[in-house]
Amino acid sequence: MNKYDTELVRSILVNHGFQYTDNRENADVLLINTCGVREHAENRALSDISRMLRWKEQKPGRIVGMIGCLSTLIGENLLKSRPEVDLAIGPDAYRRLPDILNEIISGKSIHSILDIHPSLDETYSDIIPAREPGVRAWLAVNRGCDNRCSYCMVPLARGRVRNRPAAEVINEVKLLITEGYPEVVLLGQNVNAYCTDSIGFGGLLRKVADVPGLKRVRFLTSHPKDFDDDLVEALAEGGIICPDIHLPVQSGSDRILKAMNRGYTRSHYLELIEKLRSKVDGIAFSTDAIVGFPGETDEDFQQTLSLFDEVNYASGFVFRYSPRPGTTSFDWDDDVSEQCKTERLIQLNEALGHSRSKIHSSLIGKTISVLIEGHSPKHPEHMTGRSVQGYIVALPVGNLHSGDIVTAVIEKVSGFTLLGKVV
């Protein structure tokens, strides 16, 4: 979603006289788009933010400003004590920024400048995003999210759901398409609660797959409590829709679930992933899950790992807990220790490359449809491309283009990629 932002906030700034570079010494305003899910996310921007000031005293007249979600967190706290930093913008602040920036470079304003209040309303619908060319083009179908995970700052940042009528989701995939994107996806902190015009997400999703011309479709971020039997189906009918589902688990106890407040079992979630494999063939999972929780056990911590082997994920992104401010968890006793923290976070990675390996050495032989992305960056005689799982594949490059689709042949494994040949 933060890499639609930046697209989003670059049509914006281009709209409005501005002129994009791609190498910041020409640059005379240089902006960071923020996460604040996470600590270490918040270490890194404020690492940015330091380096980006030297960038700014090399040359009078420079900005440098903060967008994002982390604006809406510390952004106060920032234009307090680092106060060379110009601005501080949420993410449904965006239409302010040529008049901010503009009212600092023409000495109007002497102070930064913060504007955090998140929107009821706004979905930026009317803005074509400023998208980099490619093959895969990301399209937010809402913002916001109404769940409240006990650990999760996202509504507090973002707001409540906020849901595009379907006509206006479907008129920017025509538009996608005659720019030459053979595959979008579908993006929201919680996309699969989309319900707007009687259409729930399942059938967005029909609405998209059914566009002439559009190759693949993908989306992005589901909540399992979400995912209902209407979106199952969907999948189940197959198409051009993309059995490559992120599922977020959080966590395999039921008691550190409740604590999380997920909405959801263990059993449920188990449910939802055998109801989805025997109805979608070779659909393949990925997931997110939290180590450290407040109060996580050893006994809870098996549990979690114990649904990872059950499960058998493709991938997954694995993070220690961090308190985050102005959730209900943040004055809980943060009591597992870095090191138990760590310790975990080692194990379920192990799991994650074990679950991985295993799915890969079972494609050794078998054939796949492939969308070429472009020349791999490491190995320039192979073009590489994803499958419709969403695995990375290489091929010799021969006569491929990016945005060919092409069927191979899986020949061998070489660390997060599978290796071919075009058959």
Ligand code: SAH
Contents of the next structure:
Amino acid sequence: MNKYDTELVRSILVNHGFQYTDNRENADVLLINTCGVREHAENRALSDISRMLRWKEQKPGRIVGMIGCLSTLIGENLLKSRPEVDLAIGPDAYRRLPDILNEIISGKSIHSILDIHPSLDETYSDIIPAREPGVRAWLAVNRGCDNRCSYCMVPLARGRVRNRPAAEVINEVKLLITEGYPEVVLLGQNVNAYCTDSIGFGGLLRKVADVPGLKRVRFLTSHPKDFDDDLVEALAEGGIICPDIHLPVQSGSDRILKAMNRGYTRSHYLELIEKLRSKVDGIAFSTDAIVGFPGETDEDFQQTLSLFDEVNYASGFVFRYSPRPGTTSFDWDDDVSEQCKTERLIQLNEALGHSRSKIHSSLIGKTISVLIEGHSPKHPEHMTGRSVQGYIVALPVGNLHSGDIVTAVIEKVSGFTLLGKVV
Ligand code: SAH
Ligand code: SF4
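Moving from the form predicted on its own, what structure would you give for the form predicted in complex with this ligand?
Below is the entire complex, every chain and molecule, led by the chain shown above.
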């Protein structure tokens, strides 16, 4: 979502007479787009800000700003403690950026500018992001989140859900096809909560899949409690909808899921996985999990581990619990030791490694469809691409070009990559 937001910001600025450069020595303004989900991301952003302030000192007139979720969380304090930072802008205030920068440049504004209030209606629907060229385009269909997971700061930073009208999403998909993108990834913090007067997420996905010329569509991130039967059916219908589902479980223990306020149980989650597996050919699942949530006992953790074994994820992200100011669980005792969090993190990552290799080994000898993305950075004799499930596949360069969709037979596995040849 931040990658997409960065493209939005670039488009807003370029449309107002600013120029983009990826060389900071040529730049007059340096903005950092930030994530506030974990303290680790916050610390990294703050050390980047320190580096950016050193860059600012080297030439008069340079401007430094923080944009994104972290601004909402810490922007006010940041501007007090580091008044050399010129602005801190939340994810709903990007339209104001050109005016804000012009005010600072013209000297009209002598103080740092703060705008961090989530909006009720901003969707940036009329703005076409300045995307990087490639085979995959990100496209947000909704913004914000109406859930209140007890650990999560996203709703504080991004506000309530706002859905873009389906017609606008479809028009943007048509534009992306004319620009040559074969694949679109529909985005939302809780993408499958998408809902307008006339259509739910399953309906939107079918409409996108029906746009002539599009080769693949995926979506991120689905919430288990909002994964309705219509969406399951849309996936079962197949076509260009990729059987690649990111379905964060967070924990396998009902007690912890309840404390997290996730709104589903372990058995509901597993039933959903089973339903999808029985209806959608070759479906692959990935997940997010948090270890060391307040009160997580060994027994709770074993439940997560056994759920990982049961599901057989193709990939996943495991995070150490990080207390975030303003969230419900911030006031709870962060009582799982750092060492224990580390051990649990390692165990879940090992479980992910096992399931990934099981899945990868089962693909040897099979043929799969691969959308070529580009040259392998480490092995120039290979092009890499992805299967519909999202598996990374490397193939000898031959006559391949990015954007090609080819059928390949898998011959072996190397780390995270499947090696094969075109058939
Ligand atoms: N909307 C998505 C995820 C948003 S944040 C969803 O509901 O699944 C991405 C991931 O960060 C989450 O899935 C969660 O695993 C992790 N996360 C969020 N807040 C966290 C916290 N306070 N500590 C550790 N991990 C966290
Ligand atoms: Fe955060 Fe929960 Fe919303 Fe995901 S669904 S963004 S974890 S509040």
